[in-house]
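Coming up is one lone chain in structure tokens, specifically the form predicted alone.
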Amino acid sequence: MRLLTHNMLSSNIKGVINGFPLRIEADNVVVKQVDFNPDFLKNMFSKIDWKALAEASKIMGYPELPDETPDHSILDSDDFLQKFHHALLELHLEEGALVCPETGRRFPVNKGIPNMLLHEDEV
């Protein structure tokens, strides 16, 4: 699971008000090379919850992103775009779990696929 995907997921358990961001428990992280596309990154920058991405990136072993949301002018920096690209698209959570910040419910991630199915009593 890429951090791009993680940044879009939240816990939809009945009654949960604060289901984002899901905390990552990483058992196995792999790096998968992806073609660099600066136009895609520039377009995605404003759609990303930066604080969630920076924290998830650190948990996955890549502390290179700034903690605070950078100014849009940083999109002119090739160095920044490379780091953003690596964190967003090349880091993959292969095995582990996503944890609801409100309830502590663990959603397993196996072979890079998060299982977000809810139990009957959670719907």
Given for the second form:
Amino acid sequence: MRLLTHNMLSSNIKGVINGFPLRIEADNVVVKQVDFNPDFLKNMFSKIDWKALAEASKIMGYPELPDETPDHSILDSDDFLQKFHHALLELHLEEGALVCPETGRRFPVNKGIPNMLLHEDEV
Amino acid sequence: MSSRPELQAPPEIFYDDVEARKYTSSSRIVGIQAELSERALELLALPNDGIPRLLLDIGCGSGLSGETISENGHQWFGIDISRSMLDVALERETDGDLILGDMGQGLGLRPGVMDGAISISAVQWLCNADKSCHEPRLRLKAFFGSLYRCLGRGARAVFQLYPENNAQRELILSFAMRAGFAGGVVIDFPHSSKKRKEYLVLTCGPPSTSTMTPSAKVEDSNSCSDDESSGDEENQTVSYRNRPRKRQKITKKGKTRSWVLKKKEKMRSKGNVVPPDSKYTARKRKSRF
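Given the form predicted alone above, produce the structure of the same protein in the form predicted in complex with its partner chain.
Every component of the complex follows; first up is the chain already shown.
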């Protein structure tokens, strides 16, 4: 699972008000090369929750992203875009878990697939 | 036994390892899926500016529809309830991420982040109550509600579906409308029993000219061109708030002097008291009367 997906996912348990961001427990992280596309990154930039992304990429072992939300003008810098690209699309969480920030419920990640199925009492 | 998989077992059980492999190794199904997803993408009407969008594939299964999205240069991630199908998708090394989840429990995505959603032959599963805790209405409500939230304004969602009957189609539609979507059903090749395919085309936000339901494909012998809008298309536009009121059928037709005289004569013959005929008979009253 890429951090792009992690940045979109939130906990869906009944009663949880703010289920975002899901905390990552990383057991195994793999890097897969993906084609670099600056247009997509520029388009996605405004939709990304930056703090969650920076935090997540740190946990995944890539602390290169700035902590604070960078200004829109930084998108002209190729260096930044490369880092953004790497964090967003190339880091894969292979084994581990996602943890709901409110309830602490663990969603296990197996072979890169997070299991977001809820139990009957959580719907 | 019925041939509809929906009636045989819940999706996570029906699509077990054997069925998942069968599904993806059948070149006929692969071909149909590719065709359906191609058409769904077309109905999604993403702006043609070369920028990859982030799409959601609901009921992605083994990633057959996702492959079409990747071929069109977009990013996607998929959600499916069958682990076996997702395992096949892993083997096929799809480009998008996969999530094991139940769409009937809500999608659990941040608001306004997706540029569009497609779903191939999946939504009709929501109408089944496979477990004791399942209530199709609640599941449809949760699904469409969460989908509406996670789509950006003006984004579209296109579902290809096989409703079992008219009631099921209406049920799905009514919950989509209740969630706030505008749109309707597009039926391609409505007169062909084999090629007939239904698509539910939904748009976030209030209806406008941009949320018009696209026209359906119809049987055409000389071309299978995509922009065929002529002919007997069958669109069921549902939410169209500016629909003019039904015209009241008041016509002056027939109420001429001769009609009135005839009527009076008839009433007289019945023995009713009828005022005598004069030059004023059947004349219009002055407005200041």
